[in-house]
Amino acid sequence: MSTKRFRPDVDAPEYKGGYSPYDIIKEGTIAIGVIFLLTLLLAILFGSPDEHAITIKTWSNAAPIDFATTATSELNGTSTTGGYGAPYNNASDGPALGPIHVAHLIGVRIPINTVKDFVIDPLKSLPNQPVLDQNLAMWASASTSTRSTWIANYTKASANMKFTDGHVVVNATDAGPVPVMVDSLTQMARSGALDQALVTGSGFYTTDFTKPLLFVSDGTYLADLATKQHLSGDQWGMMNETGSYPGQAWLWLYSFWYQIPPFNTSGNADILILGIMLLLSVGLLLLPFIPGLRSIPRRTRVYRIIWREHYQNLK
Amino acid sequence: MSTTEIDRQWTTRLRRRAAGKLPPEKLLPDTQPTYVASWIYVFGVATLSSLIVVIATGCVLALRGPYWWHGSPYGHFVNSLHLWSVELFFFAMVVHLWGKFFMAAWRGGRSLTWMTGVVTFLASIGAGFTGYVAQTNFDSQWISTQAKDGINSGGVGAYFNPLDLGQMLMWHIVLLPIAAVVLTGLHVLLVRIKGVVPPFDESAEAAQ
């Protein structure tokens, strides 16, 4: 009869030692009380951050040129959203893991047409705007190549964009209705109507802020505010929060990869880091079954600190 | 009804199986092995206690809806309680995880206990993330617009959209808390069934 060999990283020895009294209910009750008091103390001492959300109204009033430039990029397709790819559109293949563009394979599931969704549809919702309506009609009846010419001419001239007397001024020639559209959208944004139009575009009842958030994040205003609050990607990004709070410190490893080469300069950093973190998570999950890794605790002998009384008693 | 018929009932079988695996003295023990004498053991119960405070404060926040805490000093204070209980929860859980790693706590048929713990940790990260993007303030705007790129890159964004407040809120207050509570319950039951992992037997290793 063969005896199964004892594997120290897999099997546990049979415990033949003593037992001591243990009141599990008392311990649990005390622990809940202590944790609640500690929570109470931290909440009283430090509170919690609550920076108001920015709106398209606040953005376009604080930085009208940035807003109008972003609106132009939504029209000419050079905005981040305009060139994003899946799940919003087919403008690019998106980040790749080797030869595989995973998001592109899954396809466009949250369709966003920046020209229609961010500019034309909101402008159409404005009532009593005869000049704008004429320009929108001109846009609607123009061919794709004519629209492209107008947008290209406007984009070229918008390098010298000015905001004067509450209006966006761009000295563009052969830009068709584009100057009126960009100026009207800016006026709409400054009044607060664009915030509402982008949210209610999906219906009366909605909790989906995909469109306004994408539009806002296409500009530089949000990113500038975030950088001032130490929240940008090279400042350990989303694991932080405004003010001096711990934030999502448990995401440190996820954020860490974005700080080092080759990820901090790679166009595929997002998918590469996602892949690494998935692998590490699976590794952590299956640690008990991975030879070598599961031996680390026994070999490092940190357990001797944890069970020092036990080993002292054995002596 | 015959005894055999009762014996065959699903209810009877389940009760007998549960009682066999987890008799009352194992479920609510009044003694423990003497090696369970280290501060590291505190962090398991601290994690569980923090989770209870997290859920309790979250329930108070849920009473008045997602925007209430912005305009009410009382609501803001409850939000502070929620935030700090979450911070304590993760701190305790990470220390607990490292402690269990260095004890090789998966030994002796406890690998499922380890795995439920790891999945609970991952589900909790999801719960924390959805909470941050459902705050309806500047932090949630920034975090959601940054995180979408990582999530979208793997194709997950097509189904899990961090810019959709309604979806994130539902995950945060329904799906992920249920997952965390069920997994934690399972984890604790497994600890009670299998007991706390004993120390390494160095004399046996030396003999080998």
Given for the second form:
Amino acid sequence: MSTKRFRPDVDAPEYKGGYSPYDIIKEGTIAIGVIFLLTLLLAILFGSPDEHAITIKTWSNAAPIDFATTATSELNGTSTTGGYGAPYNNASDGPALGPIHVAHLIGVRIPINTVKDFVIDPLKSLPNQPVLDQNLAMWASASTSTRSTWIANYTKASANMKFTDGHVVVNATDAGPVPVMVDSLTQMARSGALDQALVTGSGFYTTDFTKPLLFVSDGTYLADLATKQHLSGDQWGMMNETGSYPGQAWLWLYSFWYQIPPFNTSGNADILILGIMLLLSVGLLLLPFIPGLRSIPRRTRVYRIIWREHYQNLK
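Just the form predicted together with the partner chain so far, so send over the form predicted on its own.
Single chain only below; no partners, no other molecules.
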């Protein structure tokens, strides 16, 4: 009768040592109980480290000039959202993985026109605003070239923008209705009405916060807060928590790539790092099937360190 050949790369040797009783149910119950009590105690002592949500109302009251400047960028198409590309618009090709532009595969699934969705439509929702209504009518009746001239003149003059007595003041010449529109939008934002208008623009009963989130992220206020909380990409922000609390430490490998060349200076870093992490994840899943690599724990005898007490008792 033939005996099956022992394969050290695959087969485990037959265990011939002693055995000790072990109640995994008991140990597991104790572990869960201890973790529950520690979690409850730490939650009572320290509470949640998360900051309050940043709304457009919060932003526009804390930094009205930044909000008005961002609103101007939404009008002239220079905001991040305005030039983002898919899934919001066709303004750019987006990141590429080799010759493949991944955004093209997704397409424009959430169409956003920053002029219409972030400025004009919210202003139209304001009731009893005769001066604003006249300016919106002027905007609606103007040609594309005339609107571009108005916006260009206002954008040029906005370098000296001031906020006085609750109003945005820009000494712009031949800017048409743009000064009234930006000032009215700023007042709308400071009252909290813009937050509501951007959420309910697609229907009254909705929980889609895409538009207000994009609007806030187009300004510098949110980014500055993130930097103060050490949450930006060059601060290993992906694995940090607000208030200097420990965060998602297991994301160190993902955050690591953003700190080294060429990724830390590449505008294509997100998709490149995603590709690297996909390859590493596939390699981890296939590790039991890769000869040589799967034998590293056995060859290095690392298991004897983990179970050192057991092997000491065998001596």
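C-alpha atoms forming the largest set that superposes within 1.5 Å between two forms make up the rigid core. Residue numbers count along the first chain shown, from 1. This one's a predicted model, so the numbers in the text were calculated from it and none came from an experiment.
(message) Quick check on H52: with the core superposed, does its CA move 2 angstroms or more between these two forms?
(response) Shift at H52: below 2 Å after core fit.
(message) On a rigid core superposition, would N128 pass a 2 Å threshold for CA movement between these two forms?
(response) The answer is no, as the C-alpha of N128 shifts between these two forms by less than 2 Å after core alignment.
(message) Does N264 shift between these two forms by 2 angstroms or more at the C-alpha, the core having been superposed?
(response) False for N264: its C-alpha shift is below 2 Å.
(request) State the core-superposed CA shift for P291 between these two forms, in Å to one decimal. (result) On core superposition, this C-alpha lies 3.7 Å from its counterpart.
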